[in-house]
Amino acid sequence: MSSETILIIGANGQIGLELAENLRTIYGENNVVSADLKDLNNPHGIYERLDVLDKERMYAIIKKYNVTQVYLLAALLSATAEQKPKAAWNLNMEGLFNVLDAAKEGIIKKVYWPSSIAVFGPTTPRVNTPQYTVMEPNTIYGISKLAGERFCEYYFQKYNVDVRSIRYPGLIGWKSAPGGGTTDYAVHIYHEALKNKTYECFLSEQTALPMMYMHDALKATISLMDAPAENVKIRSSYNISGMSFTPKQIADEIKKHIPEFTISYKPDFRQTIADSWPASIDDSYANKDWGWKPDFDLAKMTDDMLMNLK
């Protein structure tokens, strides 16, 4: 295993912190390099400061540690990107080009780049959204992720770059703070339930969205990267799904643990974003190609979140 050295760019984010922990367990402390713009919150293992737009610096780090795989997690997320459209496009696209070019030039062997359910739009079928369907995103984040998917597939077909991707649904975890996404209410609600016994939700009570517990997101990511190349049939990005629920359903589940918990609803600009996204996802291709199956449903996740946050 230790012949692989992994660079995680954007290692300070919601996914990056936990992914680094998992990968260190698999590959060893000295074979995982975490990199981010800011200093790391909990500096474990090897850490480098890196702006993904600084291609020279990135190449220097790759050479210094003989990096073989890059996980590119640096991005501006949905709600934040709407406030800064050009900065979001620049970071999300140029960062991806820098990493794909490194693979094209043979400097690294394998690339992981996350896409998102934001690639779908208001014209996409919302229930059991298919792998192949209408994609007309109307957010900057979604537009950049859709363009990114096309470029990933292009680099695979044109230059044989081994790039792999998952369309993440909303991600829920207890170890790190959420990073400016539309599905973040489903993380905040647990913190507020424990702290204040009440929560004001920025989405309406019947807004169903696809969600996934962080354990499952990491399991999917690592399983896809471990799969033999010939099993990875889709080089744009795979649909994956964990569960779908509404703010009312998650609140009802929390009340089973904290009976006095109350929720109110005050939809803001994020409601429009949520309304353009799927309510549930068909992930049969991921299941068929590399055996994807989630471990957590809403009840099991709520148990785990409240136990760990306490």
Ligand code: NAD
The other form holds:
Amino acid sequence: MSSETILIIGANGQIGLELAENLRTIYGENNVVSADLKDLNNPHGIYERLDVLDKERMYAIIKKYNVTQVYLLAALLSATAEQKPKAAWNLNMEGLFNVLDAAKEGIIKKVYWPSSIAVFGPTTPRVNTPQYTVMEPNTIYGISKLAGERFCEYYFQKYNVDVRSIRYPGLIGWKSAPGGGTTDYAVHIYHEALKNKTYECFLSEQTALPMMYMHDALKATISLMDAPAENVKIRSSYNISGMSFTPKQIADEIKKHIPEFTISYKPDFRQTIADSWPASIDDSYANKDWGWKPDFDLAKMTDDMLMNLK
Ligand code: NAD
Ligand code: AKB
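Given the form predicted on its own above, what does the protein look like in the form predicted in complex with the named molecule?
And the full complex, kicking off with our chain again.
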């Protein structure tokens, strides 16, 4: 029987739904608690309604299940955050403080909190963006993620909190829908290609962004959380890389499977966000510290996405 009990906060989202499934396989059905804002009628495992901003209820749930690790996934993503800046700042920061404080007080032992490539900004070197570089994000989301990274490192240094983090690229998967990001087009395009054989992209044709298949994102997350503490040398957040492509390149890959597929481009406000982010990422620290290596490239991901969505 596992000695760990995990609480996933924000478990109904794009990452949470898949992560919960994986963690239940590893730790057992009864050792993973999913929590999110809404009541669910038919949850897949143990489920609690929780607003992460309600610290008292979060502590009560932690105590009820003897939770040892929290995966904090509740956040507003880049596109939504630009529409609701105050709410985004409040959720992205206060939610993190509530969880870090629980670890500082010794109520939980380990915290996972994802950062994002959004911590970089227009003055960052765009190609093969290093782990340590200029960081001047100009989106609310990126600013909150960078501040969050600084607090994670602070809580580690000052209070010995075992917090671990990854700067995810745009994530793509077939099991769950994305929730308000700039990279969401790379999921929608597969659904539209199968359903309507055409897609109107909200980013321009040559906008290269770092992306990753969900399989790899979950592999990275679980490897980092399993790594011996002494190997986790970066306590702000790790760069990781999967692949990098433009809307045109993903469309060309889809056309190999669906020759009649067409794409058109109508950039909107998300173009400005994408233009401020890296095109590709250097992940050598993650590789050196805990052996990170992705399994999927664009061609392999496209095969898998289309096969499963069909
Ligand atoms: P998502 O928007 O799909 O899911 C977030 C979940 O949090 C939702 O189910 C939502 O109901 C829940 N939530 C919102 N407010 C809450 C609150 N107050 N209390 C409890 N739950 C609340 O997001 P995601 O894509 O699964 O992302 C999870 C984390 O990973 C976020 O921190 C995000 O910034 C980060 N991330 C995601 C990506 C990506 O491409 N998906 C990339 C980089 C970083
Ligand atoms: C978004 O587009 O906001 C996310 C991210 C890269 O953080 N997918």
